[in-house]
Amino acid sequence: MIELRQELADLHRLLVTAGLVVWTAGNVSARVPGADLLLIKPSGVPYEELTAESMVLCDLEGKPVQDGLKPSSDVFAHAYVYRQRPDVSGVVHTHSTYATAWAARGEAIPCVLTAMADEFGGEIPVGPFALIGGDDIGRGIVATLEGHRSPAVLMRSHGVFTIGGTPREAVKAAVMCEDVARTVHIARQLGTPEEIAPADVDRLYDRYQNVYGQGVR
């Protein structure tokens, strides 16, 4: 577990290094394979003392399992995505500024450019308005993304969580959500952007993700 205690702690450090979160807000978790487990980052930790030891071991329940720091207190939402999605192994929440823009007018980003079709398969989604500290942003994002090939959901007047197969899919989510959702933003500056046709839409992110690259996400 060591490994992905420290594949966790240096992919908190992405999340600064992309410009996605400022002080302690935002976190990322991971699924223990072959465990009802996960880890997540400590709340209220800054991003340069997070080490690999600092991330807080917890059940699908979002419960510590030994003594310790405390966990994030998105740490209720993450494990509801857990327990219902069996094939998330990673979850990034953040507060990147163009994407929370978005969510704060509660508008989904609108599918214009071929990066968005390539990556998340349509419009990223807006979810519904949820408190912090339960389990209600976890059903938010488990409900919307029902149906979606998007990875990331931006939850209303809060901000943008992204799943994905492996921690660092979520990551990347994360990332290329905010990049896209601050292109579309400008572009809406200079005028309307056209929607991508949904044939199209299907041809480019079947093309992504069967055929570009080298078989590594």
Second form
Number of protein chains: 4
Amino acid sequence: MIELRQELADLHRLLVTAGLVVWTAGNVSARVPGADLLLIKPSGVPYEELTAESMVLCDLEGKPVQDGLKPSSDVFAHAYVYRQRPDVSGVVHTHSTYATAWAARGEAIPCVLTAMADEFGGEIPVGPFALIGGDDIGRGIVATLEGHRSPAVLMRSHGVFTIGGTPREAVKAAVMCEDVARTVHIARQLGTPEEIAPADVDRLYDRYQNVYGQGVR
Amino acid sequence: MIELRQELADLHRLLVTAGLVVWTAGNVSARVPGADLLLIKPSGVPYEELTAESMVLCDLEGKPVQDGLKPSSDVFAHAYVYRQRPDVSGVVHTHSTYATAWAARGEAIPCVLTAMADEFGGEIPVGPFALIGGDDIGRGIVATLEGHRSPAVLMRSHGVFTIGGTPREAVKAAVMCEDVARTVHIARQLGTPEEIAPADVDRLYDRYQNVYGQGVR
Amino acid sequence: MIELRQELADLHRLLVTAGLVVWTAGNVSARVPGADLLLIKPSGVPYEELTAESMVLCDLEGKPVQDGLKPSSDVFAHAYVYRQRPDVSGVVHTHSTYATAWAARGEAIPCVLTAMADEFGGEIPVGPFALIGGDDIGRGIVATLEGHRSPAVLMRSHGVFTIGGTPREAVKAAVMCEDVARTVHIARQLGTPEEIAPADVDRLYDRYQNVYGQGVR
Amino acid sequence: MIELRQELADLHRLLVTAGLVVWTAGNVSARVPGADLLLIKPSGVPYEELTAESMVLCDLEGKPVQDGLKPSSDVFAHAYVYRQRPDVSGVVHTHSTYATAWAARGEAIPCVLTAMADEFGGEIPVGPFALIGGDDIGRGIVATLEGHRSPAVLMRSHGVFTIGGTPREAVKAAVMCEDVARTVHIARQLGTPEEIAPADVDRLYDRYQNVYGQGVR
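Based on the form predicted alone presented above, generate the structure block for the form predicted together with a further copy of the same chain.
Up next: the whole complex, starting with the chain shown before.
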């Protein structure tokens, strides 16, 4: 557990380095292997004060199971995703600038870059407007991602949620999502970038998911 | 007093880290608890040279009460706010890029993001054009903020002022103001983001002000 | 060889510092002097873990010639360039934001800045859309650069490739390409910058290539 | 002389920190007090290798007066300015992104911000297109600045030159020029910012030049 706590603290620092978060906004969570539990960022604590110990242990309803700091107020969305998606062990939420700008317009990011085909296997979709505090956001995330290969979803008027088989993969999806959101925005400012043909998207996605990288490390 | 001086020097460094200021522009002030006094950045001193000792002690008319460095030339605006608003103990002024761009057009930032509803409880309003050196800027700040929940005001053709119950809260408002100014600008470049319904803004604002964070720390 | 390995690892870090890459995207390769071999970044390894030892030695068909890490999946494009262009000893590939935005629209960057005339001797051209994994990308790079003085080519819907007489020169071209891609994009947002007359482009290019700098260092 | 050399090396590092330069582009020079000499950056040397010793001593025709590194190829423009303007003791040249974008369109930056009135006393003007290597660029700088209070001039299709009573003041002007170039660009993307009335520009300029700061330090 201590290793997972430390990894989670380190991944939060990665959000800062990548420029995805300001002040105390944004959070990463991890499913605890072999238990109906998750770890998540405490609410409203500055990134530079986060430690392995400050990560908050909760059940899969989002309720803390130990005394101490309160969990992120986004915990209910994370918990819902873990309940519905046993394949997911990491969830990230940010208000990263360009992705959130697409979300504010309620517009999906079209697949116009090979890097998007690689990582997202198509467009990055838009989920519904939903209020914080119950299952509404989680429901919107899960329902929207069902019809897509994308591990990222733009929640309308709000920000981005990403999922992964590990917390690190979810962070990678958050970083890549902001990167393509920015590049496609800038491309669109002076014209209309062409979409990649669906068959080519399939080939790129398949290759990247199966050939890229060093295999299990 | 030395702790407050040190905190103020540290908060100035936060403005630099957050990318809100260049060269010697921008300043933070703090009300001295239990006295009709304030501390503020000295005029024209580079951020990397600021120390606890270099913060300038002034009365609430903006007049320095000790020999030494001259206060920021914005001191009269800060002093006016402290005189009129006993609930305010921190004031920040910056020319942060995106917020100042909205100010240059004299346009309020509409509430199209849940993060804006959380922190600002609605739009970020625009105050009048006013010249430096007397009470005009302070008057513009106080009058404009009266009709809003926002702790930030865009002063026309000039920049941003933010207020807070503590200096740190005022800095937070300055950071969040630039963040949403940037995101809403970028959203607007390619379309018109939808405003959040007033009842939802109220719910989000209420929750964020009362439920978010760890309570008094 | 160990010096070349170390230089290559250091040049990868330069891509990060210059803001041209995120996560594990992007790569630099170097021709091994006096041998039909190249060194290249391993596939999917984070930049902060790269060392001289982790650079992968391959033949000029892109096949690794030692046990260990797998090479970047872009190795075939690099290898093709080295086979066809004996004058090239360094190749860089990135998805840097502004250059990739021009690539997404399939639009060449017009020569409207003296800095572009200096380094690129004219426009930065666009190459074809090509899938990864064989010689298609390499063929597109070599064919497109044939008619231009530019050491950079924008590969449609994909990103940038740059070449150089040394790996460092190729990295320089990648840095300058993103810089002018950004500046010309921003100039174009509010009007149409004038192109530099071809005769002046020739004069600037000639002077920069022959007079600038300290000669061989 | 060694103090001036060290100050010049440090000011070059400030250009990097402020994000005004990439690779080896950009340079700062200083008039040597009481002599017809200047110090300037060597040509094509990376910023991280610059030392007090590597600064190149030249006469006011731009000719090096010691063996060693070649001066920046922009030395003739700097030298011309020192010959014509005895009040100037520092000159800076950059291709900073937003200022250069205005220069590429050949458009002056209108005075729509109080910070511009403070530092530039009006618009930032555009100078002619001129080729490097003789007096043409210097002549364009001096002629354009004659009719303006601005210490910065946008050279068409090229970049920015700034002047100052000290090298540090010229660097300040370069930093402020990029800052207002960026803010006004962004303001203009979504509308037309109002210009500040000339009488108010005069009041702001006068106050900033005479009241701001700590006096001679």
